[in-house]
Every structure is written in C-alpha cells, then in structure tokens.
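Below, in structure tokens: the form predicted on its own, a single chain.
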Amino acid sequence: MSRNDEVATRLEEFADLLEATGVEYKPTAYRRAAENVRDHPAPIEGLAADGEDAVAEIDRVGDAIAAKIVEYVETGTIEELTELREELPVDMAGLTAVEGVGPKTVGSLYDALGISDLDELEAAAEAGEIQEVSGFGAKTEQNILDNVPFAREARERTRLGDARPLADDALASLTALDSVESVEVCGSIRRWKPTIGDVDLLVASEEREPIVEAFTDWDAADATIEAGTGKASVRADGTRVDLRVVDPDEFGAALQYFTGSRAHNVAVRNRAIDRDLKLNEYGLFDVSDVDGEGVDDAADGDAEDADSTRAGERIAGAEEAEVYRALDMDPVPPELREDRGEVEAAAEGRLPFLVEPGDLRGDLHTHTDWSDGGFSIAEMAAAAAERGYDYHVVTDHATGPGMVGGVGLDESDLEEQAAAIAEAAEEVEIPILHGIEANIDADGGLSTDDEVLAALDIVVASPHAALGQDGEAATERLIRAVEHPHVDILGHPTGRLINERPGLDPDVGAVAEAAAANGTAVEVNANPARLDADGEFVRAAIEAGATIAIDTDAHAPRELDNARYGIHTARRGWAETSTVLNARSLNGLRSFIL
C-alpha cells in the first residue's frame, strides 16, 4: 500500500494550520499539492527515494513542498509542521468536523478563548462565550452547538472509503501466509455500511500463534493493542483492526456470525431454533437429542460459553453458504443482512439478483479540468476505456448556487467544450457523451437555461447549496428537480458528506415515486465521502419502480475505481442489474435519456 494518502493528509493538515494562523495563499497551494499527490499513480515513497526533483514533477508540487514530502518520507515528520502544531495545539480534525467551523474559525476561537477540542467548543457555546468573540454572533454560536453532536458521532466512526483500503491491505498480507486457508473481512465493513467502527478480520487455519505474530508485524500496524493465541488487535492509521483465527471447519459459521448484523443473526438463529437446531459461531448443530441445552438462549446474538457451544451433531460450519442452505435458505448476500425482509426472501427463493462488480458499462457523472477536475477530457475518457467501459460521460459543473471559485461552465463554455469533446473522442476507443452537472437551487429550479440543457446528451442535477433545509422543503425541491423535462439523473440527492455534514432529509419515498413517474434516474454517488443515495433511498427507488445510476463523480482517473463503493451501496438497497441505468448498452442508455 503506497503512502500517497498518508502524505496528502499531512499536506492537508499543513494547509489547515497555515490557514488557521492567518497565512494567505499558501494553504491553497498545499491543498492542490495534496490532491495531486493522492491522485498520482506512482508511490510517493519511490519518488522521494529519487530526490526532491522527482517529487516536484508531480503537477502543482513546487520545490518547497517537494522538500517537505521527502523530509516526511525519510523521517516520519516535517519540522515546520511540528512547529505549527506547537503554535496551535488544537484538535483540528475534530473541530472542523463541526459544520460551519473551518480552520480560520478554529484559529480565531483558540486565540480568543483557548478552545482546543470539541468538549471545550461545546462548553463555550453553552456558556454563550462564542457570540462575544468579534466576528461571531448568537446565530453562529447556536449553529455550532446544534452541530457538535453530529461531529462527535462522526469522530467515533470511520468512513468505509478510508477503512476498506486498509482492510484490503490486511487481507493481502494474511493471504500471503502459507498457513492461512481462508481469510475474509466481517462485521459492518463486509456489509459495506457507509461507516464502520473497527476493521474485523477472520482467518481459518490449523495454526494460530504464527498468524497472530505475522499480523502484529504487519507493515501498516502502528501499535499492538493486544495479542493472544488466536486473537489480536492493532492500531493502523488511527483505525482499530481486530483479528480472530478459527478452525477451518468452523470458518463459515464464524463468518456468518461475525458479519452480522445482530438483528439478522437473531432472525436466522430463531429459524434454527424452530428446527431443533442451534446456530453459533462454531457451527450449526442438531440438538434434538441434547435436552434443549443452550437452545433457548441461542437467539440473543451473544457468544456462548465454549464448553456448551458444540453440543449436538454439527451439520454445517465450514462454508457460510452451507449454513444458510441447511436452514432451507438461499445464501444471503452480506449487504442485505439487516433484518429487512431478507430472511423471509431467502427462505422463499425471492432474493434479488443483485448488481455485480463488473456490470457497469460506463460512468455517467465525471469531471475534468474544465471545471474542478484535475485531468483533461481525453485522460479521463482513456482511463474509462482502460477499465473496460463501453462509453464515458463528461458532466462538468454548471454555474450556479454552491459553486465557488469560478469552476462552473456557462453557455459559451459548454459550446467550446463540445468541440473539445469531439476532438478528444478521436483519441480514445470509446464514445464520449457531453453532459453537465446542473445545480438545483433552493426551490428546485435549475441554474442552467433549458435551451442549453436540451442540447446536451445527459443532464445530472444535484443540490450543492441550501443543504440545511427542513424535510418538507427538501422533498418539494427534489421532486421539482426530477420533474424537470431535461433532467436525466438526480445527483447525490441529499448532498451529504459522511462524517462532515448530514445533508438534506427528504421524504425518500415521495422523491422516489416522482423519479419513477418522470423517468429520472436516482444516482448512487460512489464517492466514499458521499455514498448518496444510500441503501434506504435505493430500496425506496427500487420499490417505486425508479432506475438507479451508479456514478463515481470522479475528478481524477483513479477515482473511477470508487465505482465498487457505489455498487455495494446499491446492493444494500436490493438493486438488481436490470435497474441500473449504466449497466445498459449505449443504445439502452440513449433510449432512457431521449
């Protein structure tokens, strides 16, 4: 696993601290450098080994920043960053997790009140001290107070997009061990929930101590929390990673047990009890001749005493699928295991044929350097072709509410871009469609004229501003947008940013019905910071008969790989391949949007 993300995060911290201490211009330079380091295809540690000049070849990485990157890769620290931390000793990540609190606000409140963390921020707001600081007022203070609980909760959960690459690296490390027969993630990360608590790993092996030792020596592990004969926990990049080693003939049952959810497990265990069977992490047992020992308490979801768990004849356990089949159920995909009707559907043979990785034939929402992307039209389209897509859609931002820094395109810009797309299409092997991401204003209107929209291949309409509306206003706003005759896709419907802002809270059922009635697709934005629409919204859309679009909102080639997060989010909403717009051929796509 390269260190690009790690280095980019340090540069972003550098930018925040510079901004908080009143430095101008430099923060923007550091953030742009961080973005390009994160997106750079080559491992930053390899470039750093070749010296500052090699690092400076990355776009927007100047000599000064390159020197700091080399310093960090070689020593693990940046002296100037350490000095900034000492000058402003605050929990920057925690404080800026409060919506409306940016680095400048953090700096101002530290200077005026000595606020350094969330607890102190909340206490100051409750005491009415913030509104007394120059530049602040009662409304700002109340907004801070209202948003502290969300920020505190966000600090307790890790975004799936941050945890999954770490889990993948751990899986690769464990898979390489000769003594490992099977290994898989479990828990909420296997169910692809938007956020997770810890990363849970399950290994099947006849040997335990060597695996635990190798795990605690894992390159990504910063510290060992605990280690036993068959269990261990480490801290990696701020996330707790737990390992459990089990016997191979128990692996399937353990995987089912530790994947959860708790509610799903209770429902499945109750089904076992009804059949005089007992299901736990060690297997599925026939206890019809065991005087009912342990059967009555098997549905509580808690691990039982090891001496009584293996009573009876084990009839399944090595393979997870065989556990479900022994209970007269089809195997339930992990994404569906939330006790929302999947147990009954599995028993009746009604589970959906979920969309699969590899089903997508194009990406309908991407950006280029014409707006806020970092790469050209041809580079983005070539990256799509490399991933086996049949077509590619460019949807740069339009001007309008929520757009800052002049990144939006107006009518004349779009005319010029149409010519540039035609030129780029000659350089790549797949068709490039010309679209736009229009902005939905607070009332549901679009910021781009109808005549301009009508000339484009695809229109994605998304909310970028007024994201604090109440539920009724948000519902009316989104319904009006999906009813617009030129809108093909409702983009990231709530505008949420996971662990940063909650976004809109519309009546998803009403919006879904309107989308279905007007032939407008509902987007599952696969950006790991969004995953919007979420599984609940997708389920409502599917039940209403609406179509889903799984898009990455990519601003760089590597972000096209985020499609997997959108696919699994759609699966959480019971989306089948037939319901996904960009799983269709180009002709099928054109039939929908015409």
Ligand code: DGT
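We call the rigid core the largest set of C-alpha positions that still match within 1.5 Å between the two forms. Residue numbers count along the first chain shown, from 1. Keep in mind that what you see is a predicted model, and the values were worked out from it rather than measured. First, how it differs from the form predicted in complex with this ligand.
In the core-superposed comparison between these two forms, the C-alpha atom of residue 571 has shifted by less than 2 angstroms. Residue displacement note: residue 62 has its CA displaced by at least 2 Å between these two forms (rigid core superposed). The rotation of the smaller rigid part against the larger one between these two forms comes to 19 degrees.
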Second form
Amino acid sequence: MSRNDEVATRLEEFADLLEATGVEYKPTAYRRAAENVRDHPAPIEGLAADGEDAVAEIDRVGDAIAAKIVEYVETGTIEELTELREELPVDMAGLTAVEGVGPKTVGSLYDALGISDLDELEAAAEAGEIQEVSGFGAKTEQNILDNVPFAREARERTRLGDARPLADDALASLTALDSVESVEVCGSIRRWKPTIGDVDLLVASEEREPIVEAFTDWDAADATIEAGTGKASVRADGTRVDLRVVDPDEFGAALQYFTGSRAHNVAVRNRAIDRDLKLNEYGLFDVSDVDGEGVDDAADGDAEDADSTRAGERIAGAEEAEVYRALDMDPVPPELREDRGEVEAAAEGRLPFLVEPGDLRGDLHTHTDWSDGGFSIAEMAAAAAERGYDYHVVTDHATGPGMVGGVGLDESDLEEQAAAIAEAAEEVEIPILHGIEANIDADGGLSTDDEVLAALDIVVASPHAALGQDGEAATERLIRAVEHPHVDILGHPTGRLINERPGLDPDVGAVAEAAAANGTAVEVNANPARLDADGEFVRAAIEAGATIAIDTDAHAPRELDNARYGIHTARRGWAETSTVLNARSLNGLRSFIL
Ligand code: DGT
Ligand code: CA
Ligand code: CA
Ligand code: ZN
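Please give the corresponding structure for the form predicted in complex with this ligand, as opposed to the form predicted on its own shown earlier.
Now the complete complex, all chains and molecules, led by this one.
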C-alpha cells in the first residue's frame, strides 16, 4: 500500500465516522479529498515534508484536511480520528460491507444496540432486535440477514486483481535471488479464482534461510506472521502471503500438491492409489515394496500423516507435468483443477485446447471520453495497436437508466462519434469499429432504438440497473436481451462487483442456450472487479455451444492489460481458442456480427 493509499484510507475512515455521528457535508469533503490524494502522482510524504501549503495544492484538499494529513504523516495518528474511534469503537469497514448498511446505520445500531461487528449484527438481526430500533423495519432486518454472509466473505477474501500484481511482485523479487532455481505461485491464485484467501508461493532451492530472510524483507511485506525453516508467512497490503521452499527434485510434486484444489488433489491421489503408487507433496512413489512399518515413520501416525513420507521408490517429483504423465494423464491446466471432469478428460486425452494469452486480436468492449472513459478514441485505439491487436472496437455507453450524470450517448451524439471515429482511424494503424454499450432494462428491453443500433458495427448489451431482481426475472431479462436481433454480445451478464455486490443470479444454463441459439456472444468482462461471466457461466455457455467474448471494458489504455484476467477466467470455463470471438480475425469477427 502506498502512503497515498494509506492516507486516503484514513481520510475515508474519518469521513465514515463523521457521518456515523451525524455530521453533515464534512464527510463528502473528506471523501473527495481522499480520492484525490489516492490518485495524486506525487508521494504524499514528500508533500507533507514541505508543509501544509504543499499538501493543500492537491485538488479538493483544503487547509483543514491538509493539516490532518501532515499530522498523520508526522505522527502516525490523527488526534481527532483517534477520539472518533473511541466514541464509536466499531468495525466500520466490516459493517459497511453489508449492502444497505452505511455509516449512519452503523452509528444508529451502535447507539441503540451496541453493535460493533458483523457477528453482533447478524446475531441482533436473527434475534429480531433490529426491527425494533426506530427507523428500522422487518424488511431492513431481513436484508441485513441476507447480506451478511456476502459481506463476511468479502472481508476475508482478496480480489484476484489486487492479489495477482502482489504475487507477481513477490515472484520477481524471489527470482532475483541467486540460490532460487524455480519459483511459482500456487493455490487459488494459480487457478485464477476471482477471489483468493491467501497468496501461496513455492520456491525450489537447496538453501532455506537466505530465501526465507529475503522474503520477510520483501519491500511489500508490512509484517511477518511467522518464519520457520523453509516456510514463512507475511502480510502485504492486507493479504497473507505464504512461502514454502522445497528441494528442486520435489518442486513439481509440491507445486501439484499446493496448487489444489483439494477436490482435484483427492481425485488425482486416488488414481495413484489405484496404481499402487503414493502421491504427496514430496513426490510420486512406488510403494509396492514398502511394508506397513516402513511407511509409518511420520510424527503423529494418523492416516494422513502416515502417507506424508518419502518412503518407496520415487518415480516423479521434479516436474509437475511428469507427475500427471506418470499417472497416465495429460498435465491439467491449473484453471481446470476443480474436480469438474478434468481428471477424466486428462486421462482420456480430451482436455480442451484452452484460449491462451496472446490469442486475442482485439478488444470488443472499450470506452472513450465520449462517455465515461478518460481518453480519446485515437488514444485508446493507438494503445490497442501497441498491444499488437488487429482491430479496436469503441463501445461507449448509450443513454438510459443506470447512466448517471448524462454520460450516455444519444442518436445525434452517435452520428458525431461515427465521424470522429473515421477521423481517428486515419491516425492509427488498425481499423476502428463503431459500437455501443446499450442498457438492458429490468424486463430485458434495450433503451436504445432499433434504427440507432442497426447503424452501428457492434452492439454490446449489458445490465446496469435493477441488479437486485430475483433469479427468475433475471433469467427472462437476459434471455430477451440475447434474443434481440441487433445484440451481438451480452456484456457483464450479472452486473456483479466482486466483494461489493452479488449481481443477478440467472439460470446460466438457460441464458447460455438462448445465447447459442441466437448467435449472441457471452462476454467475460476482464475488469478484475467484475470477472463476469465467471468460469461457471462460461462453462455453461461453452456446453451450450455459445461463443465467448473476452473484453476489458477499458476506460483507460492501461486497463487493456486486464485482458489477462479475462483469458484465465475463460479458461476456468473450459473456453477453447476457437470459441472466443475476439481470437478471430477481423473477417471472422465481421461475419459473426453481421
Ligand atoms: P484460498 O487461499 O482460500 O483462496 O484457497 P487455496 O486453494 O489457495 O487454499 P490454501 O491456501 O488453503 O492451500 C493451498 C493449496 O494447498 C490447496 O489448494 C490445496 C493444498 N493444501 C493445503 N493444505 C492442505 C491439506 O491439509 N490437505 C490437502 N489435501 N491439501 C492441502
Ligand atoms: Ca491460498
Ligand atoms: Ca495458504
Ligand atoms: Zn457496462
């Protein structure tokens, strides 16, 4: 966490506490200031060293807030914040993670019932105490009950998009060490799950201590949780990062073991047992010559420990792929390791030819400063060309419900934009297609007229409002949208925001069938806050025979690099290169969107 981030987080906490205690206006000022501090290009500690005036140069940071920032950078605390925390000793972040619970609600519930954390909130709701508080009713209480589990999980798990860059940073610093022979991420992050509990890293080396030491000294490590022989855990940016160091000849087996998932590993281990072999984190062993006593040299002697030995003849272990091959399987890509048929497929030689990084030829869902993007058509298209794409598609927002602040384009805006696109196309090396992101109404209609849609190259239709409707309504809504003759791509189908809101809960099989039948592609929105459709939805789409689009929904050039998250999410859904619309040539794309 940069110091700017840290200061911004403090200011936001300040704003929440002020709001909870009933203060008006000030909270908004603190939140705006926080946002600008977070985005400010210069390190805040440098400005603070130059004094309050330098800090107050940041947009929306007035003298009072600047003084608090300097106080925080100099002393590590803000006196007024400390007082507010004492006045309202609650887990604000945890409680406000519950949809519908804001700082004001937290303040009222603390005053009335002394509720200070998620567990107390849930218990009070279960006991029917919340509906008795003035200003609250049975409906609010039920909402709280429904939303606590989501909030709890959100507090415990980190978004892939936050954890992956952290893991990459750790990988880079470990790779730089002389004694490191190989290093890999494992666990859920290697399987590219949308959220991860902790980051797991594996190093192959003959040495232990220098690596553990370098790891606990890693720049991003805020605290060491534990450090032992060949094992350590640190906290970095609020996320736990586990490191294990193993011998190079055991690296492949350890990688297989610690990548998981547990269910996948059970299935693979059973194949080993069927062959009179033993698979554990140390290797794959032939135990046919080992008698019972020989095996039983583990510390505690219970069943699992008894298996965790190096007894027997090692037949594989240095390379992960050789572990699978020795079990008569094709090596299974990590994204598939969820025990959803991949073990059988690998044994029968019918694993999918998964889409790979580098397969994409263009991005089909991007924004510009014509709607809520921050960059011009030419800047975005040039960034796409720089990334080696063959074409670029601009899909700014259409007007409609869910579009706040008039960011959406109407018919005449789109005519103007068509001319601007033609002009921009002269400046960049790749063709630019003109599309739109239309809004899917609550009942599945589009808030853009057919003639307007017909004039465009490509139509992405996405839900932006009414995301709390029930599953049945959501299913009908999305089916109607994919049946629309002008819709080419169903954009971020559920509208979820990971760890923030669950989004729609449609019958994915039914939506997938409709998408396949109508020649509408299902988008994997690669924005790491979305990853929508998720792996399960993609799998349903693939099984139904639908086409997949992997889009970043970029609002800035660097967001085009989020494509990696979309690719790996599509892989979790068994998507092959051939089923990915934007892995096709421009001609292939054109014939699909006709
Ligand atoms: P997470 O961190 O909650 O997102 O999920 P994972 O899958 O990364 O789980 P984690 O970090 O607890 O452990 C990493 C992998 O190591 C896990 O996928 C499977 C393996 N593993 C860890 N502990 C055990 C264990 O006690 N038994 C078995 N069979 N596998 C384990
Ligand atoms: Ca993990
Ligand atoms: Ca772990
Ligand atoms: Zn959208």
